Amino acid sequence: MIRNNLKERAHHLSDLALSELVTTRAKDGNPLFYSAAGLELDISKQRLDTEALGSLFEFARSREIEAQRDRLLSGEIVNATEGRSALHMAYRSGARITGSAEADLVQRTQAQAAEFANQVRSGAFQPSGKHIGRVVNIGIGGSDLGPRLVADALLEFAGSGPEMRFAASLDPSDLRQALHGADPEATLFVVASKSFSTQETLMSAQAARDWLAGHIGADRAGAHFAAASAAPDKASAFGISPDLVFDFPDWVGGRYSVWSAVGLSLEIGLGPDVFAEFRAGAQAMDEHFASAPLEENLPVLKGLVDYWNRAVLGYPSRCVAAYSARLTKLADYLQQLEMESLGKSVTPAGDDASGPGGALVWGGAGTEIQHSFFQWLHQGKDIAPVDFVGIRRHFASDDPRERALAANMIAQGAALLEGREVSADQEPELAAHKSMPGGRPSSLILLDDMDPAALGALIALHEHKVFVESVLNEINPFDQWGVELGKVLTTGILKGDTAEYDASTRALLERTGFYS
């Protein structure tokens, strides 16, 4: 019945012109505007009025969303498929679990990893007799894109530490270019792998470990290996000292990991004291979606609008457009975050699943996107939500480059909602074309300023607006089956076991002569 309510509400709008919407919003007092932890969430352009606003939060309560939340906050198994808590927050502040196992492994932890961080960074620690100079971590998925988004966000916190590298791909190129000019006696390498047997990430480091024996010798080459994994008998079987292996435990997903020992290439390269500032910004958007009231909670509020855009009014993607350089990777993160969390079509019990899921999320960062795809966002068949990431210093700054930056930002919205109309008096043979629908939603995040703790908070609040949705979508945000069949196939293949494989993939193999 609510879910009706919802869909009457979206038709009532949809007679609407979103500019005329927002003009009567405005009127009425109500803009819209909602800030918490040093960030501002705008959606006065979205498709929305107090009503259809009433009908989401009525919704989310009869869904439970506060119930739910607590649950998740208080550290209960919230992950029915894999019988498993989702407590990477116990790394942002313990105080939940305070006193539990779980809460002695994240201190001990974290104790651990500063006191390494700090020994490399100073010179303590020199296994090859000289000071690192550069930190490469090699992991996949969450393990990687976490780490890489925040070290390019925050590389100008970095101050003396050693210069931070990533490697993901089984692609050869991507080790040698991270690598490229290293001093293999200077040079430390964080295999970031929870099981210590993901495929891409062990022959990577298996890679790396070759190179160094190859320049200092093989019985040298695993002092200059650190991990963050649950499985630290692999580990060392590896060659890597029992010191060195940091926990990275089973309740803590890879997507949602950053905080855990996986930031540990981070905790070198940018230093303990700016990555504990990065993790309080995370738990003041933490106690912020824990107490604030729904209508003024900024996750719930993210949260709705795009389950309102993806499940009510139907449409299928959302772009992030980050207007910072230093965010270039924000839209490659939430990618990861949202589609491996919220691509479900079942319940956690196996039925069919009530929602559409999360939508397909898409980006990247201006004004270098207004290139580009935005053309299509503008004038193509399709609309596409916007979300405008962009910093709140910009607007006032004494640099010209700053100003126009946000300028961009503000007027790209605007001519969204807008659009333009060209009269074909005026232009008989070019009003068509450079006419545009507007009527086109978007959302601002703001943050006050590009630093460790509102990146941190930026991270939260995805985290918890994804529960949320899936809530919402009643599906289990923490699993990640489809990605275990592409790994169950790949070992098929190459092991050469394809026989009950399709006609197309076998083909396929003898053509390449992949077996020859």
Second form
Amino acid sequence: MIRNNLKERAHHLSDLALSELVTTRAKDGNPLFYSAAGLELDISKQRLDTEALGSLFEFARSREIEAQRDRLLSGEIVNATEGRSALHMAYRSGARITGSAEADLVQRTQAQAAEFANQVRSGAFQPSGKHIGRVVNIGIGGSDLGPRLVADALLEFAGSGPEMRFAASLDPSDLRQALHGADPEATLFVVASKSFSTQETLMSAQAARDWLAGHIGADRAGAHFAAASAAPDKASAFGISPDLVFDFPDWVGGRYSVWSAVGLSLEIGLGPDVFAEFRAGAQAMDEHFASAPLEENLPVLKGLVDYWNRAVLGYPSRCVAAYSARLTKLADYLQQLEMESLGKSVTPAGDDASGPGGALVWGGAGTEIQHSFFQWLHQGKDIAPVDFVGIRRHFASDDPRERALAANMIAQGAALLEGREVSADQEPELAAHKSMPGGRPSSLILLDDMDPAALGALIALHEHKVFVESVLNEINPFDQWGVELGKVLTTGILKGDTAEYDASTRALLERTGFYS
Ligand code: F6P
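Okay, that one was the form predicted alone. Can I see the form predicted in complex with ligand F6P too?
Following is the full complex, with the preceding chain placed first.
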């Protein structure tokens, strides 16, 4: 019934030009700007009016969004298929953790990681008599994308920390590149893997150990390794000293793990103080999510808008356009966070889910993307709502390049909204080519500045908005069974156990001489 209200409202709004809708809303004094935790969310260019928003809140309440949020934050089992809670927020604030054993674990491992990071940065940790100058994080998925995003975003805060490099791919060139110019005696590897059984990570870690052994000898190589894992025994069995294995509990999901020991390479490269500010920014967003009324709650609003665009208006994808060179990896990060969390079709009980799940997420950094795929956004037949992410300080910057960056971002949102009609009288041959339909919705997220706290809040905003969307869609955002089959089939191919595989795949293996 409530979902029908949403559909009806969407149908009614589809007859209006988006620019008209925006003008009417502005006249009605409903600007649709919200702020919290150093972020502003502007949804004033969305195809929404007061009635549609009202129906969305009604829908969220019918799904018991507040009770579901409280279940998440109080550590109840919200990941039913794996029988786990999802308490990554515990790493931002111990206060909300239910059991003292869990709080102790978080505090102990945070203190250990910070102490080790300080030792590496100060030079007290020198496994081969040299100050560590490079930290190479070996991991993939959530054990890579979060650290990579944060390292890139906060590089200017790194001070004199060692340089941070990343290797995720099975392609040997990736590790080679991460090690280009490295001094083996001054290199530390952090093997980040929740399961410590991921093929890519283990093979690369072995290759890293071979590289070190080739330079400094097998007996000394092990001392250059630390690990972050929820399977500390496996990390130790791999030959990493138990003192340098930093563990975390299995209720921290891989794509939610940057706050935990998986952030070790960041803690070393950026320093524990910067890392603490990053966590504090996320904590501010947690507090806001936990206590703000739904109508002013940023993660709730963002989740409702993204649900509206995907499930009600039917737009299958969403573009993330970050206007900051420091956020070039944001779209990649959000792609895993959202698509691994919301790419589901069934409820926790295994029934068909009522919603379509999350959108396909893609994007890049402005203004570069204006010179690549923005043409498609402006004049293609498909519509993808855009999330612009910008830095408020740029708007009033003394540096003309920063103001131009902000102006470009604002202009793109305005062009998508308004479009342009070129008269055939004036340009008979080119009018159709130069006209732009407009009517294309976008949101804007502004960070006060590109600093650790704002980045923490930005990531936490998205984590919570994913949770909100999962409640609206009735799916479990914390498992990822869909990635299992490919892993099983890879093992079969490597073992030569492919008799039951499909004819096309067997022909491919034959043709390419895989077993010759
Ligand atoms: O792609 C599946 C996945 O399990 C992700 O969820 C995870 O972030 C990634 O693999 C890496 O897993 P791990 O940290 O266990 O190596």
